[in-house]
Amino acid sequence: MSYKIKSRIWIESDKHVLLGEGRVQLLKAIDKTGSLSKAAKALNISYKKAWNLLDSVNKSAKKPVTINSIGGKGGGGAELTDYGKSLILAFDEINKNCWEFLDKQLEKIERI
């Protein structure tokens, strides 16, 4: 019989979520598309939900995560700051290390 451990991690600050898998996916989509609106469409979520997620990240972070330009004739845009890009890399590494640890811990169950 084969077992799997299921887990999700997120990082909080004063009971507000800074990062989780959904927020990181949104940040990656913003980085790829250059737009919050396009990122929301790519992730199949509403613009309002995307805006709320990004707002919560920016409010919980030590520094701005995105640089936003207001829409208009040419449209607005959003790009990640270096700090935002660093947060993504750090979260991905933490998540990977967490899964490696959990996989090793699962061996304890499989040995029984």
Contents of the next structure:
There are 2 protein chains.
Amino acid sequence: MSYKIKSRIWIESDKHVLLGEGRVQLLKAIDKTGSLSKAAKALNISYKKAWNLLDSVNKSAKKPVTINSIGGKGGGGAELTDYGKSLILAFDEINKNCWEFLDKQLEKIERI
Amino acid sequence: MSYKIKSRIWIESDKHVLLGEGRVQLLKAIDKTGSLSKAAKALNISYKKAWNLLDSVNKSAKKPVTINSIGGKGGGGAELTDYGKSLILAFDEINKNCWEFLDKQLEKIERI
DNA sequence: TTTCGTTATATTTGTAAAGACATAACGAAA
DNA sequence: TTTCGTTATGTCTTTACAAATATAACGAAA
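Okay, that one was the form predicted on its own. Can I see the form predicted together with another copy of the chain too?
Zooming out: every chain and molecule, the one shown earlier first.
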């Protein structure tokens, strides 16, 4: 049969997107590199796009997801808060569970 | 807390989208009205957009989802095959189950 | 064989999102 | 107080996608 069920999940807060796959990817890259600009380069997106995404995340979240610092010798940087780290862990787990759930549902299509 | 988990699911066949929410909505409107042009009007989308969607659906599906007829007194029309009707029923059920599943997962976010 | 409301298809136009580019602001360390 | 690599922000350009417009093809019934 070879039909496949695909899905996208995201978390909203007050009608605004808090987390989706792209945002989680960005947060992981920030965690790995220690800065927003390096994360943008790693993901091959413009700094501006990355900044807009991160700004949107922090504006939608109930608590700060990253701590951003400007200036200083190295120029500053960005790092995830414990809250941010917990969020991406939870998102990943839910996403994985969703895939498994949908895989099981596929047989309903295959029976047709 | 008021975070919400949202989702979009779709069925692919060989890398092409077969069914998503918009396509299911269109197929339902065809079933109700008996024609593609009437369905497009009901959904307030252009006939061309509707035709492209339906064409894509029928090209991706293993068996015809609609039977389209040109010409004749009334001008022809379109109607769902039994296969098409079964597909949208299955899609709706899976989608509903997915929502319920994700609602349960939400507590993992709220615990943070 | 004319009429009619469809399906089918091409072409042009408009618009919103993405991308490119430029630059100001910052502040710890040297 | 100068330097440096960041964060922060504005503006212009491009591009992809949606929308609008136009028209051909069809064929059963009158």
